[in-house]
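Below you'll find only one chain, the form predicted alone, shown as C-alpha cells.
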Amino acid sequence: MERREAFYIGGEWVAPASERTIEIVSPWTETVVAEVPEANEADVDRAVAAARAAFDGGALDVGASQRADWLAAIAAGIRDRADEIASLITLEMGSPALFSNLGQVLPCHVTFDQFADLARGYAFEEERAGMLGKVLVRKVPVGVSAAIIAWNVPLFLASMKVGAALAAGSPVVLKPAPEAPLSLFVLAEICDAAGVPAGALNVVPAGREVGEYLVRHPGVDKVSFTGSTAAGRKVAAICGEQLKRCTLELGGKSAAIVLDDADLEAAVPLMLPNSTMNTGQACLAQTRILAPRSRYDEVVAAVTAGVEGMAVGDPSDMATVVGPLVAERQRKRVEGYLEVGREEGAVVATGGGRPAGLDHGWFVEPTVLRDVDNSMRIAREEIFGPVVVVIPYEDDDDAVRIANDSDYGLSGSVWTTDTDRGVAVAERIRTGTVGVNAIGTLDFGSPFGGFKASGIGRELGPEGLEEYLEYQSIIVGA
C-alpha cells in the first residue's frame, strides 16, 4: 500500500489543513492501492503564497545558467528513479509498463534535459536601437504559474509545464489529477534533491473542484492545463475574466492517412502504437486512419491484424501492449462509443467487446471499425479508448478535407513512399504536429500543441518556454 500524507509546500512537506483523502484504485485490481492527502483551499492558499514569496523574493532570479543547473539535476534525479516511477504510473492509472518506460518516464528527463540546454542558451535580453536611444527588450517571467494536469501520462505532462517555468524564473502550484498523484510526489522529492529554492514547486493533489479555485486564484499569473475540451473551455472562460495568461493543451481527433502509394507492410506497425498508445488514452492518438478506397480493403485488413497482434492483459507485464482503463467509469464511456458507433452503421472488423479471459481489470478489447463515415460520432468524439475507425477517400484532395472536417487539431501523419508528396498533404492538415512516415507525435525541442478546439498556445521548444516569459521594453534616453 502507498500511502503519503503530507503535501510538499514551500520546500517542506506539510500536513493537510483536512483530514480528507483520495484513494488510488488499481485500473488491474480493482483494489485500493495508494491513498494520498486531497488538497482544499486553504491548501491551495498555502501553496500559492509560497510560490508568491519564491517569485517576489527573487528565489529564481538567479540567473539562466544556475536555474539550468536545477534542471539538468531534475533529470537526472528523474532516470535514477525511472523503473520506480514507471511502476507506480503503472499501478495507479493502468499504463502498460512498456509504455510507462518509454512513454511516460524517457520523455520526462529529455525534457527538463532541453529546458536545461535552452535555457543556458537563450537571449533573455537584448538591445536595439530605437528612435530616442537604446532600447533593452527584457524577457522577463511571467510570475505565479498554476499547471493543472491530467491523469493519462501524469509525470510528462508535468514536466513540459514545470520544466519550462524553471527554465524561466516562474514558480508553480502543481495540481495533479486524483486518479494519478504518486509520480508527481516523486518529482517533488527529485527537485527537492535538486535543490530548487523553497516554494519554486508545489504539490497539491484535489479534484475540479480545487482546480478551479487555483485557476480563480487572484495570486496566480499563468495558468497552463492539460485536459478535456470542456473543461478547457472554462479554464479559458475564468482567465478571459481576469486577463490572466494560459495555456490550454486540450483534446484531439487526430487522423493517419494512408495514401495509396503506401507501403503497408512497413506502414502499419510503426503508424499503429500512435493510434493505441496508453491504451487509447492519449490526446494525441491517430484514431481516424484514413485509407484510399481503392485499397480500402487491404488497409482494414492490415490494420486488424495489427491490432489483433496486441497483446492485452496483465499492465505490469512487459509483454503488454493494451491494458485496462483507467477507472469503470472509462470503460463505460468507451463502450457507449462502441454501442453508438454500431448504431450509426459502423461495422466490427475486430474487438468490440470485453476480452475473454480477464475476471478483472477495466478492460475494452482492443478495437477496429469500418465502414465509417467522418460524419459519425464516433468519427468526430474523442473516445479515449483502444478504438480505431477507418474511414474511406477518394483522393488527395479528398483526404485533406476530411482529416481537417474535425473540430480539433492536435496531430496527425501521412504514409507513403513518396516522401515529398507526403509533406505537401502534410502542410495542408490543420494541426499543430504531423509526421510524415514517422512513429514520433511530437519533438522535444518544437512546438507541441494544436488548432481549434485542442488548445491554445505551444509547450515544449523555444515557444514552450516563452508561455512563461513576459516582453518588457525599457526605452533608455541618451
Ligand code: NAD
The other form holds:
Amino acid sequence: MERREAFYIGGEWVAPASERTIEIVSPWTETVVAEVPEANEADVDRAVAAARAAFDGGALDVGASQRADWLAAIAAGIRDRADEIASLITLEMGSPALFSNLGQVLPCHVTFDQFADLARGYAFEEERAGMLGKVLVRKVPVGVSAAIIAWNVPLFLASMKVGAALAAGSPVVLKPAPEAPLSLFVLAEICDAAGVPAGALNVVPAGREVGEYLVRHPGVDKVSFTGSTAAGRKVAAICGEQLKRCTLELGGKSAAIVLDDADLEAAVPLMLPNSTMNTGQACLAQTRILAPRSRYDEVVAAVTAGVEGMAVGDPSDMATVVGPLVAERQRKRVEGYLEVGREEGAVVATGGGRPAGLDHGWFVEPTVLRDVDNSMRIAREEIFGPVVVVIPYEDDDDAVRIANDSDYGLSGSVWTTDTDRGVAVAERIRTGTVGVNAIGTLDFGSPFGGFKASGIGRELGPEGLEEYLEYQSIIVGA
Ligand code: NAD
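Having seen the form predicted alone, the form predicted in complex with the named molecule:
All chains and molecules follow, beginning with the one already shown.
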C-alpha cells in the first residue's frame, strides 16, 4: 500500500490541515492501493502563501541559466526514477505499462530538458529602437501560477506546466486530480533534490471544489488548467471575472483522415496507437477515422483487424495495449456511449462489450463502430475509452469538411502515399496539431493546444513558455 501523509509546501513536507484523505482504487484489482491526504482550503492558502513568498522574495529571480540548471536536474531525476514513476501511474489509473513508460514518463524528462534548453537560449530582454529613444522590452514572469491537471497523463500534464513556469520564473501551486496524485509526490521529491527553491513548487491534491477555490485565490496570478471542456468553461469564467491570465487544455474529438491513396498496411499500425493510446483516455486521441467511401469496407476491415490484435488485460504486463478504464463511472460512461451509438444506427464491427475471461478490472473491449455519420453523438462527443468510429467521406473537400465539423480542434492526422497532398489537406484542418503519416500526436518543442472548445493558449515550445510571461516595455527617454 502506497501511503503519503504530508503535502509539499514551501520546500517542506507539511502535515495536512485536516484529516481528509483520498483513497486510490486500482482500476485493475478494484481494491484500495494507496492513500494520500486531501487538501482543503487552509492547505491551499498555505501553498499559495509559500508560492507568493518565493515570488515576492525573488527566489526564482536568479537568472535563466540557474533556472535551466534546475530544470535539467529535474529531467535527470525523472530519468533516474522512471520505472518507479511508471509503475505508480499504472497502479493508480491503469495505464498499460508500455504506455506508462513511453507515453507517460519519457515525455516528462524530454519536456524538462526542452525547457532547460529554451530557458538558456530565450531572449528574456531585448532592446528596440523607439520613437523617443531606446525601448527595453522585457519578458517577466507572470507571478504565481496555479496548475490544475487531469488524471489521465498526470506527470506529463504537470511537466508541461511546471517546466514552462519554472523556466519563466513563476512559482507553481500544483493541484493533482484525486484519481492520480502519486507521481506528483515523486515530482516534489525530485524538485527538492534538484535544489529548486522553497515555494517554487507546491503540491496539494484535491477535488473540484478546492480546485475552484485555488482558481479564485487572490494570491494566484495565472491559472493553467487541463481537464474537461465543461470544467474549463467554469475556470475561464472565474478567470474572466477576475482578469486572471488563463491557459486551457481541454477535450477533443480528433479526426484521422485516410486519403484514397493510403497504403493501409503501412498506415493503420501507425494510426491506431494515436486513437487508442492510454486505453483511449487521451485528449488528443484520434477517435474519428475518416475513410473514402470508395475504400470504406477496406478501411473498416483493416482498422477492425488492428483493434482485434490489441492485447487486453493486466496493465502491469508490458504486452498489454488496452487496460482497464480509470474508474467504474468511466466504464459506465463508455458503455452508455456504446448504447447511444447502437440507438443512433451505428454498427459494431468489433468489440462493444466487456472482454471475456477477465473477472476484475473496469474493462471495455476495444471497439470499432461503423456506418457512423458525423452528426451522431458518438462522432461529436468525447467518449474517453477505447472506441473509434469510422465515418465515410466522398472526396478530399468532404473529408476536410467533416474533420472541421466538430466543436473541438486539438489533434488529427492525414494518411497518404503523397506527403505534399497530405500536408495540403493538413493545412485545411482547424486543429492545433496534425500529423502527416506520423505516429506522434505532439512535438515537445512545438506549440500544443486547441482550437475552438479544445482550449485557449498553448503548452510546449517557446509559445508554452510565453504563457508564463508578461511583457514590459521600458521607454528610456533621451
Ligand atoms: P475534469 O475537468 O473533471 O478534471 C480535471 C481537473 O480539474 C481535476 O484536477 C479536477 O479536480 C479539476 N476540476 C474540475 N472542476 C473544476 C473546477 N470547477 N475548478 C477547478 N478545478 C476543477 O476532467 P477529467 O475527467 O479529470 O479529465 C478528462 C478530461 O481532460 C477530458 O475531457 C480530456 O480530454 C481532458 N484533457 C485534456 C488535455 C489537453 O491537453 N487538452 C490533456 C488531458 C486531458
